[in-house]
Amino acid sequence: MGEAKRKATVVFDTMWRSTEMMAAEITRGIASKGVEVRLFNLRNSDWSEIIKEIVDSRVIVVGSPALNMGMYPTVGGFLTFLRGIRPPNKKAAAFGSYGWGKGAVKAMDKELENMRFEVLPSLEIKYVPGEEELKKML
């Protein structure tokens, strides 16, 4: 596998757009630091293309809404797909939104740890992120 560049890859899925809003702000924040960043919605992106970007990136950021106190099915499926590749020497962070019950971020953190990523602090927001919460993602 090639050497990672000063680059990040943000992947997410969303249920009611809250996680999508977070992904956009996180991407904007990374870019504002002069780091190349790619953003992918798992539902309308080619997973093989995402994997190529992750291989070239130093950091992967994964976002999911909570569903039944776990991660969204597409995010779980993608992390299973990524587990088979197991790219070395990567940092990773999880983020997500929830309504009644948390669980997605904790589940993603566990998956990322199992893949031996250096897991960075995660971010979890209840319901729709407000302006102040979005500013924290920059």
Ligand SMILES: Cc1cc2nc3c(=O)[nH]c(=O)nc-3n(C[C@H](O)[C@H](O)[C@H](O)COP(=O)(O)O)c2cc1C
Given for the second form:
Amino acid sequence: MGEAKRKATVVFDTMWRSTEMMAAEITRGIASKGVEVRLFNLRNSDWSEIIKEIVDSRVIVVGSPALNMGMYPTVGGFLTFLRGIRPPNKKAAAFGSYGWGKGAVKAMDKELENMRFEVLPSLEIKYVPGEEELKKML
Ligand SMILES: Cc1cc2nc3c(=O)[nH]c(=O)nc-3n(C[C@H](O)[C@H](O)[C@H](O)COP(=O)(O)O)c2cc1C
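Take the protein just shown as the form predicted alone and give its structure as the form predicted in complex with the ligand.
Below, the chain from earlier opens the complete complex, with every other chain and molecule after it.
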């Protein structure tokens, strides 16, 4: 497994773009700290390419909207894909938009813990993030 650089990878999927807005702001926040960061929408990215970036990163940030008390299927699929890689010594954090009962972040945290990531505090926002909420992500 490659030596992890001072680098982060942000991956997400979204239905109506709230989680995408959060992903963009989180990416901007990481970059503003001088850390190299790449952002991937799972819907239009090559997952093998994302895995390569993750192997190279110290931190992975995963975003999903809440869907039926869980995470979006592509995000669940991607974490299943990642499980086979068992990336060692990395930190991970989950984020996402929800509407009522939440569920995605809890499910992502559980998967990430099972993969032995050091799981950092998560971030959930109800529906579309407001300007103040977006600022908090920087
Ligand atoms: C089919 C469907 C199921 C949903 N299930 C949940 C749920 O279980 N819990 C919840 O908090 N929100 C649920 N939502 C609401 C979305 O999580 C919410 O609209 C969120 O803002 C979508 O984020 P996005 O804009 O990134 O797609 C559901 C939405 C849809 C369309």
